[in-house]
Structure formats: structure tokens, C-alpha cells
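In the form predicted on its own, a lone chain appears below as C-alpha cells.
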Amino acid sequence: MHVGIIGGGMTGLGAADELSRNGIRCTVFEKDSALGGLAGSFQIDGVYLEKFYHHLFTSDTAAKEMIERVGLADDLQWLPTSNCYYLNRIYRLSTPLDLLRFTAVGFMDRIRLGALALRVRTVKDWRPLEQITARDWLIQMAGEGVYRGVWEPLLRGKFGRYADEVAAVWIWNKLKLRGGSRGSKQEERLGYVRGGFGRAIDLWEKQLRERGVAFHLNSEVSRVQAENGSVTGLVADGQFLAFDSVLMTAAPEILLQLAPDLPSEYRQQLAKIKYLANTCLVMRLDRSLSDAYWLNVGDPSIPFTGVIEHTNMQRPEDYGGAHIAYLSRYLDTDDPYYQMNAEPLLDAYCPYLERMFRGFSRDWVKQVWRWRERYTQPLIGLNYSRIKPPFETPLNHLWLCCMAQVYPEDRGTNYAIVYGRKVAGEMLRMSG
């Protein structure tokens, strides 16, 4: 049996890793030059750093398995972050003192706000939440405060016009993960490989190729041929691959596009999962802009959702002594900041940063680059569960897995692989 496996992020790579040690010989085909997808990374001085931050929750078993079985185990670090929400000034939120100090919304919804974080814990059946929006939950769970003060710029800022359509079970999730990293200081720690998550995508690539899978990197697949409702293969750079099965791991927009000869109700099936897209500028700077790693921005005149100052939870030394720092944007492709290059994407910001953060100037930014990707958050609407396609499609021996099918769990590096795995599962117990 031979599977061609259209996409070289993690969930191509965990499922090519399943199969592989069951014999199945695969080849992987990626349109970047790397592996990694929305994990993957470019290098500041040899350092690898990933275009779109990362980082481990400790419920993330399954990366840090991976990572334990390329021989990282000791580069694998916990530390310590902190949390922070700007809205006007930054308030840090990461202990219960902190929330006594959020002076941003009146003293009961600060008790509320911190009430809430104990009662998603005692959320143990995720499909009533199905049918209630984000919006209705939180202000049922935390009332009417805590949603304007807090909640409702953050899912405008993220989802903006969609931000009423997202359904409860996407933000149970959210916080059930911060959640349960916090230890029993309430001290939120998150994973990071030291030297960046590249170095184990690397060894891990190693790994395949040493048990047979084969990687086309640089390689378009611009079909999935089949014949009489069965996959045959796939056209890759112009030419005809014969494969047993395929598995595409990329939206499902994407295979729309590739399989032509899926059926009419399938694919309007496919064509109800919307997503966002994301715009990345990745600062490299000569001093900090705060102490806060993860700062949410509250202040919806801000065009950027989220500061992630990535030298706060690692070392400027690793980097040369430069400080790196992460403003993310979720948006739709038409909204003007996803056509922008780093430098005028910059330039738009500056006005924005020179308010948050006191003296910055646009001289401390010394180098600057831009990532953008066009499937990066589905909408995870009412009732998701009814259009989340199955990992088979109507056509034999044909395959999907994305990130629009990690539901209830939101999509992440961790589930990527598990889910890389869930299907591989599927796969062999089907083929055997």
C-alpha cells in the first residue's frame, strides 16, 4: 500500500508517522521549501524561530511525546509566563491578586471574572454548547460586565464580523487549556523547545525519511484523479502519481479545488466550514516593549489582536540579545492589512505601539518580517458538529483530515498530530 499525503504540517507528519511504523509506505508532497506548515520556522543568526508563535500547553501530550522521541526530552522547558490585557494601560492577569488590580471593569465582575475560570473546570459535557453562542455563555456564566469589559473586544478583535455567530464550545475550550496549565500556585507554565520547535520538525523529518517516507518539498499537487468513485492518485508539478490512497491534511476549501469528481452534496458540505485568515509581523528589537509575554488587546481601535513578546519567556541571548516580539491579526483576505508587506504593516502599527507602550519609536524595531496564511482559524459556529466532515470522503480511498475536524478541541501543533494519528488509525484498520 502507498498513500500520497498532500501537506507537510504536523498533521501530515503525524499521520505519515503512524502509518510508516505499520509498514505503509508514504510520500508526503509540501508547496513550502520546509516542513511544518503553521508550525513551521525561518532562523534569526542559525536560531530557528516560528513565523507564527508557538508554544506547549502541559495537557499537550502528544507534542511533548514527540518531541521526547526525537531526543529533545531535556530541551523541552516549562517557564513560567505571564498574561496580561491592554485596555488603555496593561493590567497583568495571571494570579488572583491581579484580578483584585483590573480596575478595568467594577469589583463584583472582577470576582466573577475570576469565578469563571473555576467554573469552566466543571464543564464536562462540551454538546450543549453547542447550541449557545460564545457571547450568551459568557455573559450567562460571568454576566453582562465581564462580557463588555472584558470578552466581547477580544472576540471582536479576533473574529470580528463573525464574532456573535462563534459558538460557546470554542472559548470553553480556550480557557479549559489556559486552565489547566496553571500548577498549584495558580502559575501559568507553558512549553518551548529550547533553540525553537524547527530543530525537533527537523529530527523528526529525519526520523521518516530514515523509515522510507518520501517528501516532496517545493511540490504543487493541482489534482486528485480518480476513476469510477475511486482515488487513482494525484498530479503533483504536472505529473501523474499512482497512489493506493491519499490523505489531504490542508483545508477543505483546498480539496474542493484539487477533487473535482466529489459529489454535489459533499461539497456543499465542505463549503459551509469558513475560515479566517492570518496576517504575522514578527518584530526583532533592541529592547523590550513590557514584561507581559502574552498581551491581549482589548482596545478595539487596535488593529492587532495580540503583542506576544516571545524574549519574555526566552532569553535575548538566544537570539543575539535581540528581543522578538509577535503582533498577530485574524482577518478575512479582503480586509487591506493581509495584501501589506512588513515594512508598510509596520508603519500601520507604529502609531498603535507608540500608544501602548511608553517611548517606543519606530528606530527600536531593527529588522521585521511578515507571515501571513489563508486557512488558519476555522469558524467554529452553532452546531458544528452537524457539517464536520468525517475523515472518509464519498470517493474510495480518499481522505481528510484539517483543522476544520478538531472539534470539540481547538485546532493547535498538539491536536494536529493527534488527530495526524486519529486518521492514520482509520486508514489501517480500513486497508486491513
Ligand SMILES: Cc1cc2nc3c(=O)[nH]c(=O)nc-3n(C[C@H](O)[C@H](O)[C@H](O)COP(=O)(O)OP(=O)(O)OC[C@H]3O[C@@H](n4cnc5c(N)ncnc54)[C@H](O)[C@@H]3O)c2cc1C
Contents of the next structure:
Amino acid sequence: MHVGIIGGGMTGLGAADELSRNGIRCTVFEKDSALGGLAGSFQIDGVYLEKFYHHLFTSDTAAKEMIERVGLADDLQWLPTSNCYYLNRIYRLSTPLDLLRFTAVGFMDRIRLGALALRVRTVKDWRPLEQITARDWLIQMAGEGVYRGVWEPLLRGKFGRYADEVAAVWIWNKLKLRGGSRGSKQEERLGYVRGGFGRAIDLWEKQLRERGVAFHLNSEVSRVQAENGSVTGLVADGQFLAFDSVLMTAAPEILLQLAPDLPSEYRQQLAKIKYLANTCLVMRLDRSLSDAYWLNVGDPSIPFTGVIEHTNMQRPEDYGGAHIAYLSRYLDTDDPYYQMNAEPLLDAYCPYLERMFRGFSRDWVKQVWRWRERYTQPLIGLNYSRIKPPFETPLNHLWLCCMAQVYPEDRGTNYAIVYGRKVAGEMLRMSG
Ligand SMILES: Cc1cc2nc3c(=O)[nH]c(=O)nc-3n(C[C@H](O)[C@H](O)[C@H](O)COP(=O)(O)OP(=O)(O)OC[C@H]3O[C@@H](n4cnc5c(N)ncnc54)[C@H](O)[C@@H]3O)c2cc1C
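Output the structure of the form predicted together with the named molecule; the preceding block shows the form predicted on its own.
First the chain shown before, then all remaining chains and molecules of the complex.
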């Protein structure tokens, strides 16, 4: 059997790993010049840095295992990080004590916020959370004051006009993940490969090549070809290539463009899945913005929703003494911020940075990059399991495994690997 895999992100690599381990021949097609997809990197003075901020949670066992298998176990660090919230000033929200000092909301609401973190851990069955919105669930669990003061700005920041559609399952997962990545002193610990996740992806690629996996980089698949309801291959760079099976790992909307032979009922199901885009401004600064690693922005007038100061997790010395910070915004592609290049985006963000960080001036920023992607966060609405597509598609030998199927968990590199392996397992089972 020869499998054509569309997409060289973590899902595509996870599937190629599992298939090739079981003696199946695979060819991966990636439209970019390098592997990694959303977890891909660029280089700063020869050091890898993710285009979009990345870290691991302690529960991300598949990602840890991959890093160990490629020989970087000693470089995987679990570092204490600070989780903060901005509303007129920076509040630290890493420990229960921080919570008590969180004067952005009243005292009783602080208690309710703390109780929410504990109650989240007791929820074992996610199914009822499919039927209630995040908004209604948070109000039920922690009250209107906590919702309006803390969660509403965050949900609006991340999901914009779709915020009220988000199901409770999504926020429950987020709270569970972050709460679960804490050490014995309740401080959060996050994982990072010293020198960047790009190192692990390079070594993984090397291992996969040695196992016979072929990679076609800069190679965009423009068509999945089918005859009599069965896939025969795909077209990449204007050339037809025959495959016994094709696995699509990019967004369902792209599959709709590539595979016109899919039946209309299935097409309508896929068309219901919405994704948000993301634009990330990466700044190389000559000094630190604050001591926060993760800073959620709860002020709705600020046009970015997260400030992630990477060098408050990693050492600035690893980047020649520079301080690295990401400004993240999830948005629709018709949003004017999505259209902006690096310098205009920095110009637009500067007045807010001046407001947030005492003394900030544009000359602190020595270099700036802007990365953006169209398909970055599936919108998890009510009863999502009813529209979540299975791995098998109605066309024989065409498979779909992508971020939008990572559910009830939330998407991430770990689950991309887990699901990539899972779909490979099903493909192996079906091939007998
Ligand atoms: C801002 C941001 C921050 C994040 N932070 C974290 C984090 O801290 N920790 C974490 O674990 N996860 C994080 N994630 C999520 C994580 O990056 C993703 O869940 C994961 O990388 C998804 O992998 P994937 O392979 O499913 O999809 P993708 O990475 O989207 O891979 C799909 C690939 O398909 C390729 N492709 C698309 N169309 C074609 C075509 N026609 N032909 C050929 N190739 C094609 C794309 O170029 C891409 O490489 C973050 C994501 C974002 C956006």
C-alpha cells in the first residue's frame, strides 16, 4: 500500500510515523518549504523560534514521547511560568494566593473563581457540556460577576463575534489542561525544547526519511482524484500521482476544494465547520516587557488578546540576549488586522503597548515579524459531536484527520500526533 498524505504538520507526521513503522509506504505533500505546519519555526540568528508561540503541558505524553524518540529527552525542559491577566494593570494569576489578590473582581468573585478551578477537575463526563454554551456554564458555575469580569473579555477576545456560540466543552478543556500542568506547589510548569521545537521536527523528519517516508516540500496538492467512488491519487504541482489511499490533514474547507467528487450531503456537513484565523506579531526587544510569560488581555479595547513573552520561559541568552514577545490575535480573514504586514501592525499596536507596559517605546523593538494562517482554531459550537466528521470519508480510500476532529479535547501538537496515529491505526485495520 502507498499512502499520499496531504500536509506536513504534526498530524501528517504522526500518521506517517505510525504507517511507516508498520511497513506502509508514505509520501507527504507539504505546500510550505518546511515541515511543522502551525508548529513550524523560523530562525533568529540560527536559533529556531516558533512562528506561533508553543509550549507543552505535562499531560502531553505523545509529544513528549516523540521528543524522546528523536533523541532530545535531555533538552525537554519543564519550566515554571507565570500566568497573568491584564485589566488596567497586570495581575498574576498563577497560584491560589494570586487569586486572592486579584482585585479586578470583588472578594466573593475571587473565591468563586478559585472554586471554579477546583470544580472543573470534578467534571468527568463532558457530554452534558456539549449542550450548554461556555457563557451559560461559566455563569452557572461561578456567577455573573466572574463571567463579566474575567471570562467574557477572554472569550470575546479569542472568538470575537462567535463568542456566544462556543460550547462549555471547549472552556472546560482549557481550564482542565492549564490546571493539570501544575507542580506540587501549584505553580504552572510548561514544556519546551531548548533551541526550539524545530529541532525536534528536523530530527523527526530525518528519522522518517530513514524509514522510507518521502517528502515533497513546496508542493501544494490541487486535486484529489477519484473514479467510481474510490480515490485513485492526487494532483500536486500539476502532475497526477497514483496512491492506494490519500489522507487529508488540512482543514475540511480545503478538502472541499480539492475533492469535488465528495457527495453533497457530506459536503454540507463539512461546510458547517468554521475556523478562525490568527495573526501573530513577533517582536525582538532589547528589554523585557514585564515578568509575565502568559498575559491574557482582558481589556476589550486592546486589539490583541495575548502577550506571550517567550523569554520569560526561555533564557534571553539563548537568543543573543534579545527578549522575544508574541502579540496574538484570533480573527476572521476580512478583519483589517489580518491584512496588515509586520510594521503597520506594530504601529497599530504601539499605543496599546505604551498603555500596558510602563516606559514602553517603539525603539525597544529591534526587529519584528508577522505570521498569519487562515485555519488555526476550529469553532467548537453546541453539540459539536454531531457535525464532527469521522476519519473515513464517503470516497473509498480517502481519509480525513485534522484539527477539527480533535474533540472533546482541544487542538494542540500533542493531540495532532495522537490523532495522526489513530487515523493511521484505522487505515491499517481497514487494509487488513
Ligand atoms: C497561535 C497558536 C498558538 C498555539 N500554541 C500551541 C501550544 O502552545 N502548544 C500546542 O501544543 N499547540 C499549540 N497550537 C496548536 C498546534 O499548533 C496545532 O494544533 C497543531 O500544530 C496542528 O497540526 P496539524 O498537522 O493538525 O495542522 P497544521 O499544522 O495546520 O498542518 C496542516 C498542514 O497542511 C499543509 N497544507 C494545507 N493545504 C495543503 C495542500 N493543498 N497541499 C499540501 N499541503 C497543504 C499546511 O501548510 C500545513 O503544514 C497553537 C496554534 C496557534 C495557531
